[in-house]
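Here we start with a single chain on its own, the form predicted on its own, put down as C-alpha cells.
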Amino acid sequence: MAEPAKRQPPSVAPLAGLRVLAPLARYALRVDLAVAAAAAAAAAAAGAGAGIMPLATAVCRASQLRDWHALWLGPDEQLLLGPAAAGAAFAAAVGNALQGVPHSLVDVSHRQGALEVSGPAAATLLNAACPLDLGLAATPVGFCSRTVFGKAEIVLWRRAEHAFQLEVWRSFLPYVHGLLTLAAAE
C-alpha cells in the first residue's frame, strides 16, 4: 500500500512578506446553518459539545471559537480550520453536536496548504493575479471568499489590515508562490 501523503509545507524560496504556513486541520462542513446553530445550542444546553463548533453566519466572513476558525464559503458550506493535532477530537465533537442533523463533515487537511501574504503592499501584490477589489472598504478584516489567483482556485481570507491567508490546493502551491514572487519582482 502506498504511504499516505505527508502534510509538509512545500519547499519554496523565501520572499519578504510571503510565508508558507504550518499544516492545519481542515474540514469542509456542509449543513443548513440555521439547523446546525440550533443543534449546537441544544448540545451546549445539554452540557455535551458546549462551545466546540464555530459557525460563520455572516456572508463572506470568518468567525473564531478558541483555536478554530470557520470561513463562510456558501449558504450551506463552511471551511473549518484549526490546530493539526486537535483535528480528530474536533471532528468527533462536531459529529456528536450534529447527531441527527443531515450534514457532511470531510477532512480536507491533506488537500490544501496555506500561504500568508503580509505587509503594506500585500493587497497590491495579490491584485497582480486576483480579480477581487482588495481595498479595505470592499474586503474588510475577516472577509473570506473563494476566488482565483492566476489560474488557481484559492480561498482568500483577510486576517488583518495588511495580512491575507490563501488556502491553496497543495498541487498549486508552487504555482501560486511563483506567481507571487514574479509579481513582487515587477
The other form holds:
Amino acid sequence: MAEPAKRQPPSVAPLAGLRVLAPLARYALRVDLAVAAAAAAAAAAAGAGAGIMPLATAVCRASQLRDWHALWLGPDEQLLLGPAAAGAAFAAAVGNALQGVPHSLVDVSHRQGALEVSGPAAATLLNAACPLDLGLAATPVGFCSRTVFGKAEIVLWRRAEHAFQLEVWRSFLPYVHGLLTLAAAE
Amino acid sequence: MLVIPCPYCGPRPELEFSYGGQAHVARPTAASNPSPADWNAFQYERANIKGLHAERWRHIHGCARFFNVIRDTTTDEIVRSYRSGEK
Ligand SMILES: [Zn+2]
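Let's see the other form, the form predicted together with the partner chain, since the form predicted on its own is already up.
To see the whole picture, the full complex is given below, headed by that same chain.
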C-alpha cells in the first residue's frame, strides 16, 4: 500500500518587513490612572524619582518617557516596555514612586516576544488575520491595543504609518510569525 | 460581523468581545431572605426579548472590561452601550 504523501509546509520566502525584535523588559502595571498620575506628580515635585514613570493617559495610545514606553491597554492597565538591561532598576523606581498607592507591577518580560511588521503593505498584511480598522483615521500612529490575530491574542502598536510592533505571548509566536509569512505569500 | 461600541475603546470588531448574557440580573441579597424560587429566577429565568435587549458584553481581547449594550434582537442593531453601573 502506498504511503500517504506527507504534508509539506508551504515553502515561502522570508518576508523582508517581518522581524523578531530583541528581548525587552516588560511590566504589566495595574493601577488607578488618576491616582498614579497624582502620585507621580507628587514624587516629581518632591524631587524623588522625578519623571521616572511613563503613564499613558489617552485611550488606546502609547506614551514615551526617555527609553520607556507605556501602552494603554485598559482604564487601569498599562504595559510598560523598555530596554532589557534596565528592567530591575526601573521596577524599583516605579515601585518607589507608587508607594502608598494600591497597584500591581508584574515583570512579564519573558511572557511574550515582539515582532515588527513594516513596509507599505504592513497594514494590509496584518488585516489578513486582524479585524481592526488599520486606516490612519481609526488607528493613527501611536495607537496601541490588545486585539486578535487569527486565533492568537496580541497587543498591536502602530509605531509609524507603515510600522507595527506586535507583542505576542511566547507560545503563539511561531503561529503568528507563520501566519504572517503565509499571508505575505498570497 | 457586528461592530460593537466599547464605552472605553470605541467601535471594535465583534471578534474582540465575548457575550455575557442578559444585563441587570440582580443577585438576591441575603437580607431579602431569598427562597429557592428566587434563586431559580436569578440563575435560570431570562427574558428572551424580541426587540430591544439589554445585555452584557466583555471586551476581552481589548480593554477587558464588562459593559452593557442595548441591541435589537430582530435586526442586530446596537442602539447604545454604557459602562457597568451606568444606565
Ligand atoms: Zn474596550
